[in-house]
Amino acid sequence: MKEHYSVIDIGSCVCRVVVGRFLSDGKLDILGIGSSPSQGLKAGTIVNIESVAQCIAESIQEAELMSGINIKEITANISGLAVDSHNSNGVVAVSNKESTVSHSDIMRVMEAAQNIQLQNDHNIIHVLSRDFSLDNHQGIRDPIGMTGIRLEAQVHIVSARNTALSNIEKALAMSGIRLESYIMSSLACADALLCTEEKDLGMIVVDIGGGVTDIIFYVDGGVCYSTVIPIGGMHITQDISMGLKIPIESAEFVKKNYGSSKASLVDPTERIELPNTNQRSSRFVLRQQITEIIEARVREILEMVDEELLRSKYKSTFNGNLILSGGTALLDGIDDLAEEVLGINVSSRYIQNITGFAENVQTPEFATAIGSLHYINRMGGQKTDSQRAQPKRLLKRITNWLVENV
């Protein structure tokens, strides 16, 4: 196991770099942490390499400097519509004749699992079990030595696009960095917010990033549907921006420092000065004003939310809770606007258990990069069977995929 990991998340509007390690306690120490306004991206996808290679580099390069640790090698999130997913089953006969489940039978079992057809020039980087069947028996997690004859195994596959895998590595190279692994976004997130218990009681993550939506939803401890949707807070700015005939920058300070999700929540008749904008005279709108433009995007965002949940068909069952993430649920009163459009109980969550530079990563935003670093961690700092580089022994491909899925 490596002392120390590094992982980047390249965000739409913030490209952030965290070094982490993990203590005896099984607390994350926050060694170093970097972050650069994002350029060159595009509802998650890169659409010019060199800026973003530059972002990158700022990134790692403030790390560097805060960690005093020379980063040669980095996991890196993916998300947008470049990432796809699908729920699939495989089902083998056990093979040896004691009828004991070994291996090998695990390898075949998710073979078949995995033998769905992929959208064009995708590439599958997570098999995410669900559960094991054996026989007559549902539920189990790792059948491995058990009896049996008919062994099944429901996971959830994620695939992406292999261009836009490229693209992050050649980022990432043109930066002197070596890309270690892969994950998904909303896993990562997953990871950052919640137990083993939260998780086989049902859970959904949504986190609101700035330009797009992920979304997972957990169902008796495994991965049931996961799915992103290309809006996010920065369309909540642009709003701002356009209704108010102010600058990106300035509409952003106002969201942040002035937004509500709720206009009920806001006085009808307090005023605020916006940022100057080279005018002669200071400008001062209602609140209000501002919280109605930023309510409406963030009810769309939410019933978009909500079309998917109803897509997984697993709403309708559904008892547990939902956990909103990312810079957007910051907001004032999103959890019971949120509550409103879903119909279901929500709440945001600050990341726990950190030492070293807490303070810096406990909100919201960093839940991607905190739980990349608990998700690579976990895997034993390896690469996880389901990377393009798939490891060739076929224990070692077993190992890591029961590993990915506790």
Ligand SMILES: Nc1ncnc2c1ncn2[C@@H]1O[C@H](COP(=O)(O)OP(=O)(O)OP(=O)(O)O)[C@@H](O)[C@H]1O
The other form holds:
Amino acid sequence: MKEHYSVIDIGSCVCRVVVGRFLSDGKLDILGIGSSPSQGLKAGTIVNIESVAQCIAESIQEAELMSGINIKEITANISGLAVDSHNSNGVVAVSNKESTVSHSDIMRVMEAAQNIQLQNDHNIIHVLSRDFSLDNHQGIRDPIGMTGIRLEAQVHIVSARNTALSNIEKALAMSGIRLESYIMSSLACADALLCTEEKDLGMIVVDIGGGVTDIIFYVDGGVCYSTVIPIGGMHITQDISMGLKIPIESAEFVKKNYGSSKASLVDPTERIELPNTNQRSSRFVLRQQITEIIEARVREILEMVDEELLRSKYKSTFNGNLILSGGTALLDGIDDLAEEVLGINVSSRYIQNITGFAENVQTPEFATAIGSLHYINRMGGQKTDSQRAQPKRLLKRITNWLVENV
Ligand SMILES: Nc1ncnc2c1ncn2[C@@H]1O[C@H](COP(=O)(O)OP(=O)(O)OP(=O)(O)O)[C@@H](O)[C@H]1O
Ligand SMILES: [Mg+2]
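Got the form predicted on its own; could you also share the form predicted in complex with the named molecule?
Every chain and every other molecule in the complex is listed next, the one we just looked at coming first.
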């Protein structure tokens, strides 16, 4: 097992690198952090590799300086429209004479479950086990050693476009960094924010970043739905910029400093001075005018989230909580608005159980990077189940995943 791990979250707004190690008491010790404003991404996908490579180089250098560690390989997140996911199932006959389920039966049934039609140019990056059935008895977490004839596996399969994967690999290679594995962003984020018991009870994590909103839905300890919506906080900033006719930088400042998702909670007489509008005289607007613009867009994002939750078909029976994450979760009043739109208990939370440079990463913007470290650790320091490997090695990784999760 390695002493420390390095992860990179190439977000639409900020590229973040975190170096960390796990202590014997289970705490995550943050050794180094690097971040750089992102350029060259659109809706979470690389559109200009040179610009992205520059941001990667800057954030890696910063994390190296802080940690004193020379980063040679790294685990990267992947999100955006290049990612797709499906539920699938596989069925096999239990192979040995005594009808006792063995490791090899699990491997065969997981392989059978992968027999799905992927989108053109897509590669599987995760095969997440959700549930096993043995002779139609459902809800079995670990069937190894049990007796039965017909073994069925329910899985959640995540795939990503090969070109998007190789662009991340190339951008990292430009800094001399080897890509170790990929993790779907929402899966990583959930690992920073949820414990196993919560996944068992059922939880939803919605990460509203700058360019995309990542959604992951857990039922009975497994992922039943995951998706990405190509909209986020940058769209709110653009709306403010257009609505008030001010530059993007000023709109971003106004959003962060005077923003709220609930226009009705703001004093209707409060006026604020707009920054850097390049006009001779200062310009004042009603704060409520700003919050109305923000509320309209946040409501739209949340309605899109609701459409996805309904599409999952698990919402009607769901009685767990939803956690908001990502930079946009810092908007004042967003939890209340989300509860109103989604009809689900909503909360934001700080990442717990970390030490070292902890205060620098205890924000919702760092949840995905921190969660990647947890995910790698949960896999026993093994590479994740992301593929680009020989099928045999892949199966071994799936088995590792099962060992961690059943
Ligand atoms: N205090 C704040 N109030 C409102 N919005 C904020 C605040 N802080 C950050 N944001 C917004 O959060 C967004 C960035 O979030 P985050 O860093 O999670 O995105 P990212 O990971 O770079 O992008 P993505 O995940 O979409 O690819 C920006 O739109 C930014 O304006
Ligand atoms: Mg993000």
